[in-house]
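First comes one chain, alone, set out as structure tokens in the form predicted on its own.
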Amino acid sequence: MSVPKIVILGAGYGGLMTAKGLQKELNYNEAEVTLVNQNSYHYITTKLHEPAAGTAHHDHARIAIEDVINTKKIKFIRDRVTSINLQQKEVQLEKGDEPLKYDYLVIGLGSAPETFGIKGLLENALFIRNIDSVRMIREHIEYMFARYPSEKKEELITIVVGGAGFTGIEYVGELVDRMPELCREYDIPLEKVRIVNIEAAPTVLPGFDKELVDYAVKYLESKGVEFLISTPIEECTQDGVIVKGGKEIKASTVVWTGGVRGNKLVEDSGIETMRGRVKVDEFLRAPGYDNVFVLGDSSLVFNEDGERPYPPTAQIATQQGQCLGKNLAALIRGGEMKPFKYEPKGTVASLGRKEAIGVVGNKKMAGGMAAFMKKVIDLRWLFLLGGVSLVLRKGKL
């Protein structure tokens, strides 16, 4: 008599806590569990602006997979999705011959760059995606400052990063903490290094709370960064961008932070999607599929008045996979599902190293003790990952 297929395609915080959550929660023969995913091991997106600045090695930021799944209950493929057949309830791998078959399946395939139609932004910038894209940018900005002291160009030393939310902001602080030391490795006085923030949205870090929005404004400031605020970015070239009103501001690095939208292979599938995400129902469901769910970067969630959507967070990914891994194992045993219901523990938000601002409960808070607070976030997700052993291996206050 055969079991169940549960499919999981992709191995991000969602995918991966719901593929934890099957093996913690199925006995050995109840399910046949797969986890699919382009890379041997799972990067914490929460720490990719640190490779990407150059104040972290890459590895920081990677987890092998194998080291926190059991694969005797849970089946690993290493491989890409090409496409998703619904009527047919198959998945093709690239590698693949044979298609994937399930009966339940769970996408957690991420996001893609949302350029909002920007010129030029695709080919010219640079994205924080992954492993590879923050080792390029980290390469690319190193390249540019070597070249500097023969060629006197100031756009070798300007950095435009576009888009002043979570991602952008944490990645300025970044770069404030790696300049000087990059500045005495290429001998270029530090007040010669120019850092722009470039945002459409009237303030930074929209939606977050106005006083902690000021102190990370004035922090960074006093660090030498340029913030153009509720100016949108037209094009971007090779040599720079052009921001609303036709200025120019030349830079030889762009890093784009500015949003992101579903995967593309979500949409191919034929599944409802809004900017290629998916309004998913109070069971983490595609509209129209009762054995299709979506997670992390590609669902939607509204808040409960039911006007906007939760920003895509590891925060709400991670919850949904730990939902999702209790749901199915009662659906296959028969039971009742229970409702995702999102609940928000604080979000906090790095401005370098030593600097943090952030809400957890109800309290705000700003500077050295948000800063620890961020690591503590980080290291819960370690200890939920593989216990004390990976938070002992990967971890650092």
Given for the second form:
Protein chains: 2
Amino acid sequence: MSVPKIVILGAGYGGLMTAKGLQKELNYNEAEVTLVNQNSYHYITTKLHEPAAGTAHHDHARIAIEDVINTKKIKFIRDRVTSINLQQKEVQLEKGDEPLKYDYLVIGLGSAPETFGIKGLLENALFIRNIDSVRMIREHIEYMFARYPSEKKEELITIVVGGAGFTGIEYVGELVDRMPELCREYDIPLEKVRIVNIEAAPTVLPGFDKELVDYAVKYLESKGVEFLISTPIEECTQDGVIVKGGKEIKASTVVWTGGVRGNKLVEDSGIETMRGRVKVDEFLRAPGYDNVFVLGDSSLVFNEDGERPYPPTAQIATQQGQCLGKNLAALIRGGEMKPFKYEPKGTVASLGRKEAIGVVGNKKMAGGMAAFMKKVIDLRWLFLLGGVSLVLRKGKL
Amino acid sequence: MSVPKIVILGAGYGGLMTAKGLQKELNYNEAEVTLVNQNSYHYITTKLHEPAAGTAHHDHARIAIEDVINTKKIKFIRDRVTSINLQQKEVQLEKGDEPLKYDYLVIGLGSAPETFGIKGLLENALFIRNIDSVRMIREHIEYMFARYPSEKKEELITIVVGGAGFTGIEYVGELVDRMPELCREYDIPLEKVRIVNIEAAPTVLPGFDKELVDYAVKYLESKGVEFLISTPIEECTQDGVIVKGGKEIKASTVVWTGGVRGNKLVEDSGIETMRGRVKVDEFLRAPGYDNVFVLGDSSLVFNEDGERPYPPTAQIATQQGQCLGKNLAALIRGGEMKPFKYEPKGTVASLGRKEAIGVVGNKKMAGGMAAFMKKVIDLRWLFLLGGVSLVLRKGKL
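Write the structure block of the form predicted in complex with another copy of the chain for the protein whose form predicted on its own appears above.
Starting with the chain above, the whole complex follows.
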């Protein structure tokens, strides 16, 4: 008699937490758990803005999967998913000849940039997506700065950040920290550098407490950042961006942080999606499939009123993975699943290394204390993944 | 009564040695010596292949002029020369309103790349010229490597070095040292990288001892370098190079080391030149101008038989500067000048950090001993410039 096959697609926050949970809950002979990920490592999405600015090395934002997963209990396959066949209950991988069969499927395939149909964005902008993309952004910026002393074109040292949401603001904060060093390296006067943050919404950090938003804007402006609010980008070209009204901002570097949508593979599988994301039921199941679970950026979870979806964050994905690990263990033992309930613990946005703003519990904070909390939150993820030993190896306060 | 005005254009090996000599020989009231240089620093041309590969930081290849010149005795102007008027005995600078008057002019304005009319070379290739250009080359290569993991195009990690002369071979040697680190940084398998060295002449390092050339080629080939000898480049495009016969080698990085010519400013001044270089007389004077001296890459000095010019090197420029400093001091005191005689001390070409080939005195050497000698030669230049203290500050063995 064969044991049930659980296949987890993606080693992001959700997938990895599910795997960790199953590894803890199940005995060797209860299920065959397979984790599939295209890289040999998990990357810490909440830290990607740092290597993208060059303020931290990208190795600080990734962890080898085999360091945090017991590969005697969880089979790890490093491969790329090319399609999901829900009828046949199998997954096709790029390198694997045989499709991967499952009884239970966990989809945590993350997101792709949402360009809202802005012309030229996909071709000409850079995206804070993964390890490959952020070290490319870092090197792109360095290359443009390196060219400036001979070519003397202002656009080479102009950086446009599209989107002043969470990622956009955190990235701008890192850039501000990075510029003095970069200018020294390439003999460029710091005051010549332009960082322009462009946002279509009428405010920076929509949804954030106004007092904290003001703190962030004031701090970043004091460091020379220019904000263009209520200003939709209409086109991104090789030379920069054109904003509503036709004004062009010449910039050799345009980094888009304006939003994400679900992975296209999920849409293509036939599951009903909204912008590539699956509105899951209380047990994180895809509509119509009792054995298919979706979490993280691939999923949509609505708030209590059922009016608005929670924004896709590492925090919700982690909680989903923790819930799903337990539920899957219960399921294969014939037990009851518990509904998923998101418990927001708060949100902290860093503004470079020493500044941050945020709400933790009911407490608003800004400045050094918030920056400290941000680091505590980062350490908590390392602790969940690999206990104290991983915190000691990879963490820094 | 005013003292004679000596103006030195360029703080390369020749100009700097002339200034150092005058600083030592002359008293405060004997002459007004002005040194003009477009940067605040002297760069060590013989080391530029290291920062261009990223094996050493570019700060190791430059020295602040005010660190090695006594600015109480030598006036230093940081500016770019825009024209030389030999009739009016004045030099026009970019920022200076008033032209700079001289009684004696020393031209050490260095070289520009010689492209031999190869189509597209100036537009699409990179050149190991100065600090600005080498850090740009380093960043160009890093950026191409950073793009490879997402774009997967082989040309991104293919580097063509045009020219297998001294600079070409030294640069290839550094690249070989650099690749393992670069591949680790961007998760690229080392064996996928291609370094292709293309030379029109029938041998690598024309003019060098054959046994040493074989040593160099064998060593570099063992590290994966491909040599295309007797293979003129016919065109350089945005995609790579096209060699004689029409074969295309796709490469996102093409670095041209195939030769240099004199600075165009010298040609434009009306002095007779050959490829921008001035065939000077025995006192390093330009033909027809008793008060104009030319040295370094701007000058042509023929060997004893008068058949072939010595190749432009730091060594000959340094000796010219040493000679000219003494001669100018003699001249303004009404003394006799001594003819310049080049005394070749030997040549060592590095092949990365631990290997080299060369001839010192009459002794051929290859391997670790030659690499050691190369470092001694580098230290000697630091000693000439700034004595023991500069050797201790900037030198490394």
